[in-house]
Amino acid sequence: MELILYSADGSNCSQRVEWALRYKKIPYKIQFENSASIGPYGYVPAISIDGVVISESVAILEFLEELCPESTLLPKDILERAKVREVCEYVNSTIHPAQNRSILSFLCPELIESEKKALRAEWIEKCLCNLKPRLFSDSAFAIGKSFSVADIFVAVIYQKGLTHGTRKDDNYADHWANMSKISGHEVVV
C-alpha cells in the first residue's frame, strides 16, 4: 500500500492527519501542493492511497482509525467516545472556519494580512478559553485517561494560535508538549 499525504505549508487540518499516520506508524510520503489541484473541494489535506484520494481531515482520520484499529485514536467506552468526538466538533466546526484563510478573505476582504492575524489569534484564544474547563479533568490528555483525535485537535489548534499571536496559555502548552511527544511529532514553541 502506498499512501501519500497531500499538505500545504501552514495547513493545521494537514497536521492533524500527519500527527494520526505518526501515531499510528503508517508509512507514507508527504508532498507540499498547490491546494487548488489536490482533492474534489480544492482543499488539503487529501491522501492518496494507491491512486484513491480522500480529502478533509475528519473523514481521513475515520479512515485511519478503521485502516489501523489497533492503535486506536478513540476510547472502548462510549460517553468517552461521545466527548472526544465533541471536542474534535468544537474545534472542527466552530474554531477552525472562523480562523481558516480563504474563509477570512471572503468575509472580511478588506482587512489587510495583520488584521486578519489579530482576528485569528483573539478567536482562537477566546474559543479555547470556552474549551478548557471541558478538558484535562482526567489526566493530561484532552478527554479521558489515553492520547486520543481530541488530543490531536486540541494541540494544533492551539500551536496554529500561537502563530497568529494568541498569548500562551501553560495547561495548552504542557498539553502541546507532552501530545507531541506521544504523537512522534515533537515541536518546540
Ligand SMILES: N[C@@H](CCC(=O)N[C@@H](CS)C(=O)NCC(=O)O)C(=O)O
The other form holds:
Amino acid sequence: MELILYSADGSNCSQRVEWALRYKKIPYKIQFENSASIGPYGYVPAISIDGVVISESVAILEFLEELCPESTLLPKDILERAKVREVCEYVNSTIHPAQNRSILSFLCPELIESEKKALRAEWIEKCLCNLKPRLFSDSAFAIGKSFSVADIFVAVIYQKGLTHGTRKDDNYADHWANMSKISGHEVVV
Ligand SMILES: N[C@@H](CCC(=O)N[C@@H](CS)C(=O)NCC(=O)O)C(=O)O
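With the form predicted alone in hand, show me what the form predicted in complex with the named molecule looks like.
What follows is the whole complex; the chain from before opens it.
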C-alpha cells in the first residue's frame, strides 16, 4: 500500500494526520502542496492510498483507525470515547474554522494580515480557555489515562495558537511537550 499525505507548511489539520501516522507507525510519504491543488475542497490535508484520494482530517483519521486498530487512538470505555470525540469536535468545528485562512478572508475581507493574526490568537486562546475544564482531569492525557486522538487535536491547535500570538499556558505547554514525544515528534521550543 502506498500512502501519500498532502500537507502544507503550518497546516495543523495536516499535523493531526501526521501525528496519527507516526503514532500508528504507518509508512507514508509526505508531499507539500499548494492547498488548492489536491483536495477536492481546496484544503489540505488529503491522503492518497494507492491513488485514491481522501480529504477531511476527521475522515482520514477514522480511516487510519480502521486501517490500523492495534495502536488505537480511541479509549476502550464508550463514555471516554464520547469525551474524546467531544474534544475533537470542539477543536475541529469551533476553534479551527474561525481561524482558517479562506474562511477568515471571506468573512472579514477588510482585515489586514496582522489584524487577522491577532484575531486568530484571541479566538484560539478564548476557546482553549473554555476547553481546559474538560481536559487533564484523570492524568496528563487530554481525556482518560491513555493517548488518544483528543491529545493530537489539542496539542496541535495549542501550537498553532502560539504561532499567532496566543499566550503561553503552562498546562497546554506541558501537554504539548509530553504528547509530542509520545507521538514520535520532536519538541521544538
Ligand atoms: N475541515 C478540514 C479543514 C482543512 C483546513 O482548514 N485546512 C487548512 C490548513 S490547516 C487549509 O488548507 N487552509 C487553506 C485555506 O484556507 O485556503 C479538515 O479537517 O481537514
